[in-house]
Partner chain sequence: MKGRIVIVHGNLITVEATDKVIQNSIAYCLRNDGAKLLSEVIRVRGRLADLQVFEETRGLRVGDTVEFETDMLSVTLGPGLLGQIYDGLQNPLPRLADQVGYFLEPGHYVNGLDQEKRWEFTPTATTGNKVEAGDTLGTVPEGIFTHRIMVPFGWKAGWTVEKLVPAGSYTVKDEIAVLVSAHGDRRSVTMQQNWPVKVPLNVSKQRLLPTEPLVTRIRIIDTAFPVVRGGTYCIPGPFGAGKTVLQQITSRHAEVDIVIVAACGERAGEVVETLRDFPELIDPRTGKSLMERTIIICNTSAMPVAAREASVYTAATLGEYYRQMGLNVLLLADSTSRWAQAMRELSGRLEEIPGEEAFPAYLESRIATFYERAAMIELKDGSFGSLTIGGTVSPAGGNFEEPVTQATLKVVGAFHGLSRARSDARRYPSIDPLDSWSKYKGLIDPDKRDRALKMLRRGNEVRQMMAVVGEEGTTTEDYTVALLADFFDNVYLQQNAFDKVDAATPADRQKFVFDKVLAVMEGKYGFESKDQARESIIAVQDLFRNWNYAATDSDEYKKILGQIEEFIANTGAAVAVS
Amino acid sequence: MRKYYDEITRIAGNVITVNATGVGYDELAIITNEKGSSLAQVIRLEGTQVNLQVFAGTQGVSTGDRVQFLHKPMQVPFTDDLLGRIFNGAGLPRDNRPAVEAKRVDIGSPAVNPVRRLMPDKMVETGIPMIDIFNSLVESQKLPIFSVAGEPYNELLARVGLQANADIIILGGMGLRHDDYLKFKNTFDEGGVLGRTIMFVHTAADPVVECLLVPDLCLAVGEQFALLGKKVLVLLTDMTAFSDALKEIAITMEQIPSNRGYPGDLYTQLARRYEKAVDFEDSGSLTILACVTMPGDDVTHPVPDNTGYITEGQFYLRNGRIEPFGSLSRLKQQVNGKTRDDHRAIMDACIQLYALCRESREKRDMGFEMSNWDSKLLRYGEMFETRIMDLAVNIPLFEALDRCWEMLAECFEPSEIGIRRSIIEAHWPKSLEEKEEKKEEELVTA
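Please render the chain's structure by itself; use the form predicted on its own.
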């Protein structure tokens, strides 16, 4: 028989304090009164003083209520029946369908031992040239998208989920506006992937404490599917909202603040989630792509700053495009040499020429005389931004590589692009005359 405690000594925000013994960190508890019951979780222990965050908020909770500890952490049911379902931050159905009944697994478990992981070496194709060619996403990688409010980072995340070669897609939404939540749902539904998607959504109108559970719910379910041999892609948005929820709880608990008011363990809290990315031997993988909004476009803000130390690169989304300079996938070299023999050469040449184009633009804007070479670079830069950088471009990797060759052939001579002759001879596009002759021969044959 479980013991009840009725010594609630403090109620502050969504956190209550009770005198209790024999309680563990992250343990669940039920708070009961005449109006019903509320679920809470242990977030701090100081001797016999136990702090609990109440998932539904402390409205209606009084110091005379009874607290019953369940002696187990937060759990989530795991079954194939989760596919196609939408839940809130407490793991309850948001789609007006029945609750899922199945064996439950703990959330917030430790990351996989590094010696049990495989070195990431398989590419995740997305259909976005700026990712596939220049900063390839790799299975079991953890990558953030650094952006600012107003940029289409949620649209980019939804598109990656829609087009990536993954078996299971798990979306974790934190602090989402209702229209963003519906946009994700409609995009996955219209794209035909909702049946292999699981969504855990916390909206801005939901209790703030539920925001903290979303990443753990996503990663606990994703890890179980990965152990069954599935390629799992976890999409998290927005990790700054998650960090702000940590900050709010820390302030409520009167913790000594660190940089800009965030708790001193912000790095640890983020790393606990990001380090769940893994590629299991003889099994599946779990890849994490997360959005991180930067207040004031400040990359030194504590959230992107700490994130950059944990993750394996980042994408910068500015002016509706993935910036080629600053964006980085540190694991791309593990995969882009296995795709096609010209992948690395095209990647290097196109970025070098685009950098030179930006220099030519500065010369033009400052009124300097333009040379023939500058004119070529300016023309190439416009083509590159329209045909490759534009997020509306949606083509497979090999077609994107061919398109890069076509741009280079339209703007430059083979000797001007800095690629080895053997690769140029194998991939340089045919001249217009040869193409027309080939078409004529095909018509004659037909």
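Think of the rigid core as the biggest set of C-alphas that the two forms share within 1.5 Å after superposition. Because the structure is predicted, anything quoted here is derived from the model rather than measured. Numbering follows the first chain given and starts at 1. What changes on going to the form predicted together with its partner chain:
Residue displacement note: Met407 has its CA displaced by under 2 Å between the two forms (rigid core superposed). Core-superposed comparison between the two forms: the C-alpha position of Leu45 differs by no less than 2 Å. Shown in the overlay between the two forms, fitted on the rigid core, is a CA shift at Val23 of 2 Å or greater.
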Second form
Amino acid sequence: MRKYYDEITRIAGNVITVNATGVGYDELAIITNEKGSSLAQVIRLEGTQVNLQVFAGTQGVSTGDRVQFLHKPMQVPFTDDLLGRIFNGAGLPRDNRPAVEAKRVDIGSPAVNPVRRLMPDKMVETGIPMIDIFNSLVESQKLPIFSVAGEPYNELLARVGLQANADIIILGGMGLRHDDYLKFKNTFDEGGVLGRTIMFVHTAADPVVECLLVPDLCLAVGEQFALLGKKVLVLLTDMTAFSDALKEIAITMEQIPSNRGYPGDLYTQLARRYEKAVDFEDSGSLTILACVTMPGDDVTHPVPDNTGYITEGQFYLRNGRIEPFGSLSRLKQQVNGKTRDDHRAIMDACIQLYALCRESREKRDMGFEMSNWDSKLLRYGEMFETRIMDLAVNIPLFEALDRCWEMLAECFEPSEIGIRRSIIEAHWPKSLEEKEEKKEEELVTA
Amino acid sequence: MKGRIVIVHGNLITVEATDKVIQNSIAYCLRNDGAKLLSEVIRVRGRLADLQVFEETRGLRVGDTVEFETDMLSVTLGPGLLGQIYDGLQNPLPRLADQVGYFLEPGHYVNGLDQEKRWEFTPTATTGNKVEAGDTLGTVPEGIFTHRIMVPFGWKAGWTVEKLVPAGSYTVKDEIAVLVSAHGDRRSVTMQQNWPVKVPLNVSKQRLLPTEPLVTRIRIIDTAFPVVRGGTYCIPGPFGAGKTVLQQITSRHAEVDIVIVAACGERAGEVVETLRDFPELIDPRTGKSLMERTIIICNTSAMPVAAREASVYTAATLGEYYRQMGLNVLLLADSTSRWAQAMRELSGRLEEIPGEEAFPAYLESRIATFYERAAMIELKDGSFGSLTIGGTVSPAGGNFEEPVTQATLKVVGAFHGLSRARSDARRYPSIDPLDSWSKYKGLIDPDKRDRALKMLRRGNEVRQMMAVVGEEGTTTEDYTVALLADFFDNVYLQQNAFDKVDAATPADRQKFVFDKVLAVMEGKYGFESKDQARESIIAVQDLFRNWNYAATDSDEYKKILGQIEEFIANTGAAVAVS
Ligand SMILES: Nc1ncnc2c1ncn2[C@@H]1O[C@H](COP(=O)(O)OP(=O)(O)OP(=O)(O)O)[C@@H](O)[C@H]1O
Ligand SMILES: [Mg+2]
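After the form predicted on its own, can we look at the form predicted together with its partner chain?
Below is the entire complex, every chain and molecule, led by the chain shown above.
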């Protein structure tokens, strides 16, 4: 026998206040009227006044509605039956299939004890040379893609999802356009991974607050799979929409904002989610790749800024390419020393030369004279952009490294690229050298 | 003393007390499933007490019982602290993992010291001795240190040793002495005692002006922006600029007895790196694992916020405790901004009038009191001990004009500002040599240091000018200055953390190398062309770079030194070697 409370005394923003007793902090409630019901969560208790954040928004909620408390926090069913399914931000099916019945687990579990974490040391190959060579993604890493609206960040996420070879892929969509949601679905379907994918999708048309639960739902399910020994990849897009929902609630609760309207605990809220990325001792792992759109392309905006302080690096997506400068995988050194002996050397050399190429371009644009060296750099820069940086390039790591060697050999002398002699001797493309020699011979004989 | 919860708001609860309440005392909230959640009284208004809860408050209800204690939030001090990995409230994380598993479930607390381990106690006092707070009664060996067992620090003066156990092996629970006061008050002493974390612990003859350099073996710090034992410094920098790596390097190489690493509201992964690496790393000065001189206090960003606030105090108290033994302690806090943010979150819930960026008005004084805990002291027995504090700051948007950085800069003795430009250019450590400062005197003669830094500044000016007028519009003389400034930066200020030799430069070698570097910088060149200048400086730069990688006094080292000396002699430099 459940008790109902019907004394709603305040409705403001997405928050309602109801008079009730015996209610636990953070627990769930259901608000019911003749039109239907909606989930809500306790966000403050004061005497008999209970503040509830209503996930579906308070539109249409009346003072006559009935509130029933569930005496448990938000939970999500956990079973293999989740695979291939699509849910909304409240955890309800959005694929017209029946609800999943299974043991339920709390969302927002406590932090993992650091002594039970492992040092990340397994590389995740994505087929994208800008990631694999230059900023390797590592299992259990948390890494955001910083991008302005309009960049193909969702395509990039979907591609990594397809190619990353994870046991389970979990997509969390926040404020997602319906088209993008369908595109994700189609991509995963065509790629044949839908059967090991779970989606929690909040679209731009859904109530704003509902997107607040999306990361927690994804991560709670992901964590459970990881504890069963699975390699889980969680894709979250767009964390800026999530942060904006936090901002909206904070303002309704009349909290004093700290920075551009965002609440003072934005860092903590984001960190709690990102820190779910983990490599469990004696079990599986959870990797998080998130998308963060930067309003006004401003990385000092509170959302990308706080994110950068939490994650283990970041990818900048600009003009449809992953920027080689600024992008950083802080865990790359854990893995790139044991792939192939030339990996690190190529990584450093290609970027240094590309940086020099940019300088030459600047000089050229300012009208300074171009030396022979400048021309070599300019040629190399173009090649690097089309053969390596272009997101359409989709090749395994070793092939990408070989491609870099070919490019270097086409543009430079071995002594010009700043790579140790022994590595050059082992990897400098022979065929090309022979070709050159032949050419020289031909010249001599002619 | 009991009370009932009337408000729950995040980690802040308001309790109606039925009896007296002591400000800053601890209390336990009884959740309806039986869990007891540790909390601290932070404000009292009439019969209402506001408490911050050191756990997630999920499930707490209005009407739930709260039990008040009389103690303030304290740590347990005694042998066995070294090598431990604690959370912000001094729970040993490995033991929590054994008891609770993968997750840090709320309401589980474990004693900070192993209560069963036996220690070899040797008495140093004798019965009949007059003793007071902080006096040594005996010692136990703790790893490479002699751990002093002291009269509890809160006991003031006027005690007589009535009983002292003979040498032997005891646990921290066993009575090792009985002290009696002039009024016949009789108290038992064990090897462990409690101390409230927010009260500075300093029982000494006097506090001294800190002047003795703390050698970090990081050249840019020791030479250009030195730190001293008992001093304070801060490392502000945007995300990814290298704050944590810099502290990790410091924690390995710094010439101190004990290092306390306080990971405050940052990534768990970084702590894992330290706690998996340190036991394997051998401290060359002791031949023992680095872990034996290290304590890790770890309250990462996903752990409860209030405990994050407590963690820096816990770390400071442990540091002060070892300082009482005449040891030199270095506390590295990463990041003090997260601690400040914890204060901000709480202040917001308390509905206090906010200051800039919603930080509380008392932010500055809290930061100042924290850094004030660093000091070089003379103990009553004439020995010296020090606690040095270095904190990172994570300014919003990487902009140093924000409250936490500004409040910190007012109180610290040295400022190591990391620059995005330098970290983007992979010039590590990315301490900006044009922006940073130190009020302390280091290894190097200040006049020489200033000359080198002045040259760096001039080089920078030339570079800026050159960006506008091009190389063509710059004189060969100016161009040479820019090259020499780059030389100083490349071979001396920058240091390769991943090279065995270059990662750490001991004091003697720093002094020696610096003189050579300065000699090159102050050489009289008179190059005829820029090409000649570039070739020449690049060649000597290459020499120094390889020299940095050569082990001291190895053949390679001597060979390169010969070449460098030859170069210097040929420039006709006014070689100012002391
Ligand atoms: N001394 C160094 N040598 C080589 N690489 C470094 C050095 N310092 C930093 N880095 C590189 O920069 C990355 C970020 O450094 P670090 O984690 O110290 O940044 P941070 O300033 O602590 O950032 P945050 O504020 O986000 O914690 C490292 O993962 C490493 O790749
Ligand atoms: Mg850091």
